[in-house]
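Listed next as structure tokens is one chain, alone, in the form predicted on its own.
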Amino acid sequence: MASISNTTGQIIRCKAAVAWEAGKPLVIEEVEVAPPQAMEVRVKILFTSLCHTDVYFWEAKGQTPLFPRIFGHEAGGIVESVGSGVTDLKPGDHVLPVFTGECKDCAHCKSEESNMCDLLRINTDRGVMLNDGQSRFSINGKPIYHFVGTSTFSEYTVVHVGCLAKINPAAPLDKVCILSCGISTGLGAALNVAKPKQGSTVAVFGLGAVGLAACEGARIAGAKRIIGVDLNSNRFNEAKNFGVTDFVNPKDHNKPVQEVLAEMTDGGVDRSIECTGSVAAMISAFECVHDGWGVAVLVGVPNKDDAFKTHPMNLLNERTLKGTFFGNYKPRSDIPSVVEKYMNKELELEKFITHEVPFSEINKAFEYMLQGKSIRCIIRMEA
């Protein structure tokens, strides 16, 4: 840590890629990186991967563009420097940035039933930081924007505090990299949210990485039978490691895909979890759990217009439907604890690791997963 305490205060000169506009290739650039500031950590990124939430937005459709940015928000590092204020970590610290927060003083952070921190939610559009209104990226002095308040896609990013998890120096920043974003939503929708009993049936739309997290999180939780609902059939292989015993393809069928799931559950499912964002997908997931007792959690995030519409004697007839933000877990707080049960071998993540790529390589990453080809695709920050 030698070199790292030499480079206190100062600015950083590194490499990151940057996306100078929509649907291109991200270029490898020498950035400037200055200094934290309050309440604010620098921190070396050794290993990032990419998750479809980057994609979404570097392809910038139905959002508002900003650029030139610095993507990435699945990560793992060590601290490099602390601002201000910052108490609880220490250059060295291993941690893992979190795209939400926890300030730990908000209604939010002192409630034990949720975690959306009123100052660190997610904001997709903020490309600066909190503390002054500007970017600690720059090029020949021309500002480079955040995202989400991560910015992993560089070798040295900076970060407010609050989020960001420290976590066991000894667990492997290559795999528990991936739990800072995607597969933590998808295993607390289950473990905390859904919290399928033990034999129980549970549905899943939706096996992308999140929806796949959401299987594994059942498997955990004991559910005898998992039925992943999907528009490929050719993902019903690969699901089966996670747990997945049933699968249906919608398109494979002539009635509502909740029908289906009610014929073979006898009446329906004791759990759904639907991650694909898709509102027909959400009033399926809802429609298809058992009335006295089901329970359906919305994870996707729908388009900003959508709508959807569902009869309220779903409702009366004591089916529950909720929904659940980074599976309704306090980054700060819980995070570690979900790395340690990689770390007793209660949680597999390699399975969801399909590719790695150097930095050099970073665009590779994103030609696999437009392709189809990954669940998650490491990047190698030193390679």
Ligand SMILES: NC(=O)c1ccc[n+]([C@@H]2O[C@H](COP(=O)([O-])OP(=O)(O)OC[C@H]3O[C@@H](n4cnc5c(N)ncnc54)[C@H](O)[C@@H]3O)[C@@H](O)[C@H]2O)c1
Contents of the next structure:
Amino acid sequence: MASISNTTGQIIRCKAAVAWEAGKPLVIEEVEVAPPQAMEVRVKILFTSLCHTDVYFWEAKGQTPLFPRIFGHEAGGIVESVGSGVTDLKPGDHVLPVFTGECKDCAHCKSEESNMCDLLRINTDRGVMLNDGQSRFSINGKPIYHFVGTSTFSEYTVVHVGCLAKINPAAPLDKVCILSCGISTGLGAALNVAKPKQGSTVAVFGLGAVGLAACEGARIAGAKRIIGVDLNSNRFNEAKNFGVTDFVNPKDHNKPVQEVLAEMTDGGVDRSIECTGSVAAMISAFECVHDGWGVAVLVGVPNKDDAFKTHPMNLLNERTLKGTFFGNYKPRSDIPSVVEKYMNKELELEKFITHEVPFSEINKAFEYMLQGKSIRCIIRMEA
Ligand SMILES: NC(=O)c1ccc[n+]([C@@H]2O[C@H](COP(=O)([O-])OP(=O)(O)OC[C@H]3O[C@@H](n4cnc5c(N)ncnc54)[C@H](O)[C@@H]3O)[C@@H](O)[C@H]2O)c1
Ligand SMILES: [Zn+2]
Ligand SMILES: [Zn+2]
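Alternative state: the form predicted together with this ligand, after the form predicted on its own:
Once more the chain from above appears, this time first in line as the rest of the complex follows.
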């Protein structure tokens, strides 16, 4: 393996897990990784983890298939070299790649209220770099596509500088790598958007990784009662470690779950956070908040043809409906401070990490997720 010092400007040959076809196991191949171009950074990945979004696009059932491709978007790594124009990162810096970026120049980046960068907002159909419309990965001259600008299932990857959060070098990358996507999304949905008050009651719909991170956020904010809602009752045991005090399975009741929650809470919850992707759960999550002050936050990604239907009176009665993307965090400006929350023990990450595999066994991480066994599986690049 080439060392960090003598590879600047050179092509690096390294191992990457290539998805050749939808739904077929990844194959570890030797790939060529071209040097970074203007505003790009080449990163040595040390740890990566698997998120549902990788699995959805690998299965490519409802999504545009783009193969061969290198997936992966939750990771921690070290800068190997930088392209022209990159001034705020240098070789040796510790970074987390993020699937959505922050150019610091567009109207969204300049707004305090938005993290939806015009230039670097997530684009799941683009498999190439912005600078020249080409891939930096190839095998025998044949291009291999990128995924959401990160492609972290490779020992080296090339990422736009705007999609890299520079973090405290003392932070253990095998833990904080999970802050690249799902965990920050749920945490930010609670801390930045729902903002529950001390002592309040919060309902979280969907107790997958994102929902459990929302529970963790509600706990950090000082919520007294956290009601987990999931169609799978097995989720409750695990959820107790994330501060969930009560559990409701909508299937156990013969009335809408919003009515069950209203009865449990004397009129409705103070905040609700939906992390399922089911439009029925989104409507319940909105209708279960207390009139006068309740706030509901949608996080899950719905199906293409879904429509949200509720009586306008539910809004007139002073309920608020919000949605969030990546927990409203700006990747470069805000993620370093989320890492600090972990460093000062305000935020626990270990409990999200249920499995760990070496890179050579990356397909096992897919199996754990598909079997519903894992919250997060860490993939170690070096054996
Ligand atoms: N907005 C964003 O920026 C963002 C970022 C990452 C993920 N997401 C989305 O967040 C959602 C959750 O992601 P995840 O990885 O935790 O998923 P997951 O599949 O691990 O968890 C979802 C949970 O919801 C439960 N569920 C499904 N339908 C339900 C219903 N009607 N009522 C109650 N529970 C129900 C499932 O049983 C499951 O436990 C997904 O839709 C994902 O696409 C959004
Ligand atoms: Zn921008
Ligand atoms: Zn993700």
